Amino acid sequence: MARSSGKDAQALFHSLRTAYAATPTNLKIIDLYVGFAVLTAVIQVVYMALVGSFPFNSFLSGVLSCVGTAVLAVCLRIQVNKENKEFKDLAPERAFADFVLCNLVLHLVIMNFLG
């Protein structure tokens, strides 16, 4: 039972793997962005954990930062990928500047929650 769920998952990882070869570059560096932000933000909670949280609003807006950003980067993400009909129409360009804007929004917020 163990052994045909081990091939399975092999099989899985290896069809995963296959698919995303054949991803663009440009959405393999929003991924790696996406994933940096997410890490970024498990490092801070696993400071907060070992350390403590004394200034608790600026590890909020920490966190909050790097999953609000890592959230923009899937939606710029959606928006770019050629293989999705809903964002056809939608320039590149044009994803990329909401995206900015969207961030910039953003991390003016958190700049007013840190005080």
Given for the second form:
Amino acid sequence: MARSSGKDAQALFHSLRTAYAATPTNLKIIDLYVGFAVLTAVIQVVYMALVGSFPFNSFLSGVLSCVGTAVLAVCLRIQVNKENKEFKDLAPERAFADFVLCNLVLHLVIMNFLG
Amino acid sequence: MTSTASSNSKLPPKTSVPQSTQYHRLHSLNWTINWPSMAAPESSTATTAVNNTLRHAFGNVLSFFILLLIGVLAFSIRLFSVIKYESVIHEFDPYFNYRVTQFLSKNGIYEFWNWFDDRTWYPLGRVIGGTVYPGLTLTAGTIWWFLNSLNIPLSVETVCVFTAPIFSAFASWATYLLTKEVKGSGAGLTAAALLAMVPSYISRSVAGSYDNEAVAIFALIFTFYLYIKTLNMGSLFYATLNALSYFYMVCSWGGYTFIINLIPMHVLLCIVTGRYCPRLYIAYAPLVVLGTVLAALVPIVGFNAVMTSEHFASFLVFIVIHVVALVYYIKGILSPKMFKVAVTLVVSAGLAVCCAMMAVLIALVASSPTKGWSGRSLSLLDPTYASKYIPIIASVSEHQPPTWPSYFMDINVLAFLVPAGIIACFSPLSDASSFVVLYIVTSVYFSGVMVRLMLVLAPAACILSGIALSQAFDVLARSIKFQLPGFPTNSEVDAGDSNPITVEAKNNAPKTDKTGEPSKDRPSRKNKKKGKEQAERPSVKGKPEKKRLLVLPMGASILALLLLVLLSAFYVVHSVWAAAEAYSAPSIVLTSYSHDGLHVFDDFREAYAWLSHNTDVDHKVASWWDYGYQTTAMANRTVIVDNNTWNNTHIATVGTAMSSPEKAAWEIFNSLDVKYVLVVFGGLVGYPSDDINKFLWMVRIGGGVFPHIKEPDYLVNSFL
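Can you now output the form predicted in complex with its partner chain? The one shown was the form predicted alone.
Every chain and every other molecule in the complex is listed next, the one we just looked at coming first.
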């Protein structure tokens, strides 16, 4: 069973790779940005686990700004993705403008909370 | 052919239905009226379009004026106390808010955030900046400052007194917007009119009731509206606005935990019933992140936004929605066979990791004595909790469960219309209408726990009743209209999306005469004069959608319409009576009618004025905690305990002093530097809520901390 599951895992991995390679470049860029933001958040959490959580509001604002911008980028990806039928009459420029506005609000609040 | 053009003006008006809902069916009993449909000639489509635009414009203008009138109604029905008594601040809590607003207007916002108040809770003091919900005071302060900068010199007291009626007008407009998103503008207008007058909301927002709920209910409804709007439209802009409105709600009232638990519940419901869509992600995920940061900004919430159990539901559902989104994404890019492989692999490996994480989390939460919940939230979840563990919460009269008559007093006729509204929400069931149903169910439960939370039930009841009433009026008015004599025969109803509605007439020979010749394209239907089959007919031009209209008999419709109008009249009469008689008493001024006319008892203000004129500024006044806010605001003296009730031991000390014999009480008060003791006695006029009536609570609370005070010592044992 372990062997067949190992082979299954390989086949799954391969098909995931081929399917993902077919996505358009602009979506891949957004995915890269999301990955970067999540990685930064993980690094901050690990640092807090090593060093301690004082001051807590700085830690919270740092992590939440990374998570927040990742979430907003995912929303942008949803809206820009051509395969989503619900958003086909939403101009990608409008989606990007909303993304920028929401990020502005998020980071204004974060800067206020940073202490 | 020509009759088609003239018939357009008599077509039923199009109500704006949001895109996500389909045409709803109006089910009636056994009657259908069949008219053969007629194809529209090309020449009349232009006229149809112009007529439609005109009708839409007229409808919009009418809606605007109706909304304006509803705002004026909401404002003016709350002015009874100003007319009957005077423009004065009511009750106890509003006096504290008024004092804080005075301080803000005099000293500015930086002093306000850093204010340490040493004239209360002597000798402990109170950090006002960190323990007050600033939304109300900042709102009123902003209004005062803005008006003064325009050289309109209103005093702070006037602004405070009239803040609540203004915001109730805003709240009814917000209800219109919310219900419009759920069911259309007809239901919206009805719901707004109902909310303007619902007695439960009036009771907490009369002119003079300057309390948190005055602005918080507006913030609540507006946040829900923006959430539903984001859900319907999938726009990130509205998601941002939603988060900002949630921030305003967090600033205003401790009841914001209702929002941050209801919305995750709704998201979970949508996921579980298979209605996940990308718009749900856009509506929920930014709200959680942005909302948490914004909530942590407010000093009184601070780190509680991530550490208390009230917020855990939102984080849990945040994780769940990410997992679901990932699953849908992978399902979309993989073939079905590979997806099955993925599922088996992930389930076996991921389950172990998940269980480990859940165990860690549960251990963390269980290690705290209250499992991370605050006392008030626990008493909401378990109604018997407060009476067992926290007598102070149990002693507040607003925290008692309501009696059955109070439902009828507070939401009146709406109690009967709400079930009809719930059923109307199910046909068809959209995300927005499932949210409203969830809202009413949870608010009914919580209103059954604490009578104070009837206030949260009121908007939900108004929304659902508005939907029910609007649907009923729709069906009845349409029944009457289509059965009016002389209704044109070859009518094509242009619903704006150019879907002709085929209204079918059968069953009555005289009716068939009225309807005229049948269409020549459907000879087969002419023969079906009897029978109750309601099979759908293809439209003439082969348009894809059609609407089936069913009507009720004429007499029944007219009677039902009259009865519904009568029902609404009863509601209006009751609301005005409740506003005028029951909820307009300012509590600091009492009136009584005796054989020699009207007596006005201004004892409270006279007592505080005596204190302020005849005692030194530094003298300390001890009283039961009910009168603390009023004493500091009106008499300007330092008090020992006040309505904030944050320190149980201090209140128990005062309670013990009130329950002890003179020498022991003198010792206790001397240790607190007290110079004067304020006691309210209502025996001379029969005032029912004086200190003698509250005495047993003093004993209970004192006995909760100092064991030598035992309640049975103060009761007469009449069973021996």
